[in-house]
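The form predicted alone is given below as one chain in structure tokens.
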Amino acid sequence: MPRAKKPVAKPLLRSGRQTKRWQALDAAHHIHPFTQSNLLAAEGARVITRAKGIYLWDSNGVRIVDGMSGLWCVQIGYGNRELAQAGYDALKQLPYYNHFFKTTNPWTIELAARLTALLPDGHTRLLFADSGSEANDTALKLIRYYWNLKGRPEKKIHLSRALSYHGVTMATASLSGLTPMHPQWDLPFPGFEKVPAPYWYGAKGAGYGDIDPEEFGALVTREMEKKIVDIGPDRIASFSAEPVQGAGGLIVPPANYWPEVMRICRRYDILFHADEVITGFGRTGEWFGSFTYNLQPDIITMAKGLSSGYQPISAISLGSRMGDAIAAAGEELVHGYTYSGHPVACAVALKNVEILKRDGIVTRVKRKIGPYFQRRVREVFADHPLVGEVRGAGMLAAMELVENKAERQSFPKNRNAGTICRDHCFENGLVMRAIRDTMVLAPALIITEVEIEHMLRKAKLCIDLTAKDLGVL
């Protein structure tokens, strides 16, 4: 007797129902973080169901490259099964608890030890929060704790940059540069203030004529420099900074920014915050990005690449003149989170710093992978015709793309060639971000050589359609 045929499979067709299931489910119940909501439930939602190494897969089975490693914060790549175990084996023996009522747990005692040994010196004391926007609202709160503890309330102005992000609470969305963010909210409050970036490629469009980096990076410290002397350096608490500024357009300053930058914020007495969100645990080549260019920050903030983006986890670090002074304050501190080093998200990041020194992958940032990718972006597009200048360090990199080249001049808004450049990149199975018209990608610091390769030719490809669409090619 023959034997009955199987009945034969339709994966794709089964996966293309659910898929707009969950589209439909998501439009009608899911808004998503800046994103408009009519366009996007009218297109429908990408859904990624996995993901490994620096590949993620949608509900129809495409792969797709992740050249943004998440939001710029999966630093050993998806799917790593020791990072599953710890948080699995710390779910079994302590799901949660909190720091209030005098309490700690083991992770958090030792996540905090681990990250003072990585930290600058001085950056013993250390607090733990949930997202890059909780640490920097913590910080300016701890900021002006400081300040009324020395006596001092009258400063209570923070300084930070145009085009920089620190992230979406009220406070944090105030002390954005990133201006689009501020009208929905009726923002920014009152005592946030801001000074140039030091954005040397936009420095002809904006009206600072054809000057070199160097100048230009003397410049940007003078006006900063005016700025705090116009407002009183009495009244100035800090100044917030990344070290390279990464939602405004991955903007890396002159060679010559950061050393006066520090001189003047020693010289007016204003503490120096640093963003590490972005550029820590190994995103420059240095465990932190204050390394990379010499900072000597009173404060830092880090996230992402924490816990390789596998837990929710931020965390704030004082160095020795605020931590002395607030934990010597001899009073409540009255500020804290319900999930504040929470067990879970701190063994997940305790073994994600574990494996990042015990594999040398900051190293390999800093000694090989990161050089070769440096390299290889500029030998695919400084030369493209829509490409006005390739920027970048360690894993980071943008391509800035421009209407003339020769003139340094920008496409006009309604020419939208970031945005065209993104859809190309959506057809072609790449995650690249596009910032106005810059094209950043930030890829897993695991990421080979042959991966790179891979991800540049659809980079590529994608920017010379965009180029095409423009008419530029």
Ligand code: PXG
The other form holds:
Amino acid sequence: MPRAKKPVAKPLLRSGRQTKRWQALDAAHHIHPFTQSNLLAAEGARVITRAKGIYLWDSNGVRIVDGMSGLWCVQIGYGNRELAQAGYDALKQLPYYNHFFKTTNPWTIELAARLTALLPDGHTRLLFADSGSEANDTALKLIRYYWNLKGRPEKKIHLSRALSYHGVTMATASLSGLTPMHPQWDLPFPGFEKVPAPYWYGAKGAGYGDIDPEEFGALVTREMEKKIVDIGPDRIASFSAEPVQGAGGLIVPPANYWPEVMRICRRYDILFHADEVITGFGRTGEWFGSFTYNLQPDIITMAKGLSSGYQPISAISLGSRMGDAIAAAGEELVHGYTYSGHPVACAVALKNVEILKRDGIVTRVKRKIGPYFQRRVREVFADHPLVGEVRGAGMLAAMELVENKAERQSFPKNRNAGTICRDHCFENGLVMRAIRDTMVLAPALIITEVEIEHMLRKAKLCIDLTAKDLGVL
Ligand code: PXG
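Having displayed the form predicted alone, please output the structure of the form predicted in complex with this ligand.
Expanding to the full complex; the earlier chain stays at the top.
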């Protein structure tokens, strides 16, 4: 009998070749978002081929802990079969139809109804779109429309905050306060004005001196009010804000900030738009950050966790003030996307929301895993010499790396502390987001205590290595 051929250890070799091929094709043909293509082409992009729970695998078979749940969005973790099944069923039954010509479909209807039951009182009507940027762009249009309907067309200025991220369309990039998002595109458009972010930890470096968080909260809201008075409240349409600023550096405002902002919006008759693209769907321990911080939004935008990122879908929810006015106008709403309320995306989002509720995932963030995560991240990092501040809420946490902890002094930009740390994470199988020198973790809401320990051990290793590189340890 001929001897069976010994299995050769080819898969690795093959996958190595395949990876190189994919990297070359990617470098040649695919333009990446927020990426310097020439640098990436030299390095080669990491090819992610599968995922399960909180883990990703690359094309070389390396397992990576995804500390960011994708881009702050995979609430339910990867590889959920029920979501896959829901999408597959919808794909078979109705892969596409729209809502333009007096039509609808069961998944869109059920999802709209389900969401309004979870949203704050008065939010009984919503529209769908396909991304956070589209949702915010739509919100700005609806805000303009509302004031036109009210006979106040002069109310057209959109206020938002420094360091905010609201999207990348022309209008939502204008609304965003992260200034690097503007020059390539000659933005912001006129009519977009900024007020300060409630970024207490950065206050000293920004020249506010040694100020305590509450004083700083009062100070930035006074600056906001002054800006409104200077512009003239009659010209201001809206104030847009993330309950916790995400991409701007995970900024959790001082306790007195939100009540004062709510008072200011009411006093000057400014519509309040809560951008819940990151904070929605349990991220802060409630269904929406608006509940966590007791906000009363006139309009809410949501995306990411709505479908746990499994499908591109977003929504814009109208409070009674805007919803009633728009309904009463009885006009055609001259707006909508080909894919708004896509049946497959709605089916997946519906199943996602059902599971978040059925399995008590949001409640678990509030009562158990959120408090555990917040406690452990502080225990591990609060006394670390490189970590100036640990901050966070629910399943959001950040460690801000500083040169001098006692003096709250940041590193000069050219020391690249955040980038060095992110590179260590990359080498050590952890995705942790570097925002300037702030390292962020936003894991899937289904993460276990054991997995949190595993993730934090890796994060500690990477921050220790960074400290060594920077001469702090
Ligand atoms: N609002 C907020 C608060 C966001 O965080 C958007 C709107 C825009 O959503 P779309 O779906 O159009 O991307 C976002 C998106 C990062 C990062 O690295 C964050 C986002 C997107 C991409 C990267 O922190 N947030």
